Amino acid sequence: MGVIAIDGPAAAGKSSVARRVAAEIGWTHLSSGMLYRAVTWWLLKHGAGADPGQMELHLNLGPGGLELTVDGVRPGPELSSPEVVAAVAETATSPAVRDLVGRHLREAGRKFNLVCDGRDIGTTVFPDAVLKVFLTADPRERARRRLIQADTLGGGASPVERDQALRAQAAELEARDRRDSLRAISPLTRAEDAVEIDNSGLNLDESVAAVLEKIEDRFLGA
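Where the form is predicted in complex with 2'-deoxycytidine-5'-monophosphate, what structure does this chain have on its own?
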């Protein structure tokens, strides 16, 4: 089985790009951030002192790709709730949590050809990935995408309000990137052998095409 690793900072479009790339090449998409969010969600429910080892986490292949269940339940929008978003970077610093998530990711990597996105996929989880992409975009562009995704860059807002919202979101993303980059274990960092794609000026189709081009280069030896 092979792995294509797509790492990079928050809101660079990793999951959207990885999902589309996987569909194009017939591989399976796995978002590692989703697992960190799921553990965070479970810890918020069970108390920060709870042992995540007690959690029943499963990844099963369904019609739409890999489906996550936590204690038999498939979490949905809860994984993007403000509570989970606020707590996940902290949860992801826990060695026990990283170990747990890493084991699930590697198990999936033994069963499927994966396009796996995250922060440390090419550096720590799958250092032997057949292709490593480091996907970035400048913070203001990432903030714009995040606000559009959350539908809060509303038509009713004035230019000043929109600018304020963008600045606040960019600051929040930069703070999260800093936390992800500075943590002791598996920090967000570009693997030496990763190809970097800055997609600030690219839309989703163009970002997908840029990754597919790298895949062709890698496999066709161009």
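Starting from the form predicted in complex with 2'-deoxycytidine-5'-monophosphate shown above, please give the structure in the form predicted on its own.
Partners and other molecules have been left off, which leaves just the chain.
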């Protein structure tokens, strides 16, 4: 089995690109963020003092890709609830949680050919990945994408309001970048052998094509 690791900062498009790349090459997509949100969802239900090691977390391959269950339940859209999204960054700083998620990711890597995205996939989780990509973009461009995704840049906003929203979101993302880069355990950093792709000026199709080109170079050029 093999793993292609796609790391990078928040809102760089890692999951969208990884999902499309996996579909193109016939591999399985897995986002580490989904597992961190699953743990966060479980902790919100059981209380902050609960031991996430008691979770029954399983990943199984279904018709639509990997399907996640927690204690026999599929959380589904609940993983994207505002409560989970607001708490996941703090949950991900826990050494116990990072160890738990890392173990599940590695178990999946032993079962499937994965395109796996996150922030420490190529550095900590799969240091022997067959290809490592560090996907990044300018903070303001990442802010624009995040606001579009959240549907908060509506046509009714004035240019001044749009600029203020972009500035605030970019500042929030830069603060997240600093926290991720400076954390003591598995900080966000580009692996020495990773290829960096700045997709600030690329749309999704172009970003996917750029990663596929690196895959072709790695496998056909080997």
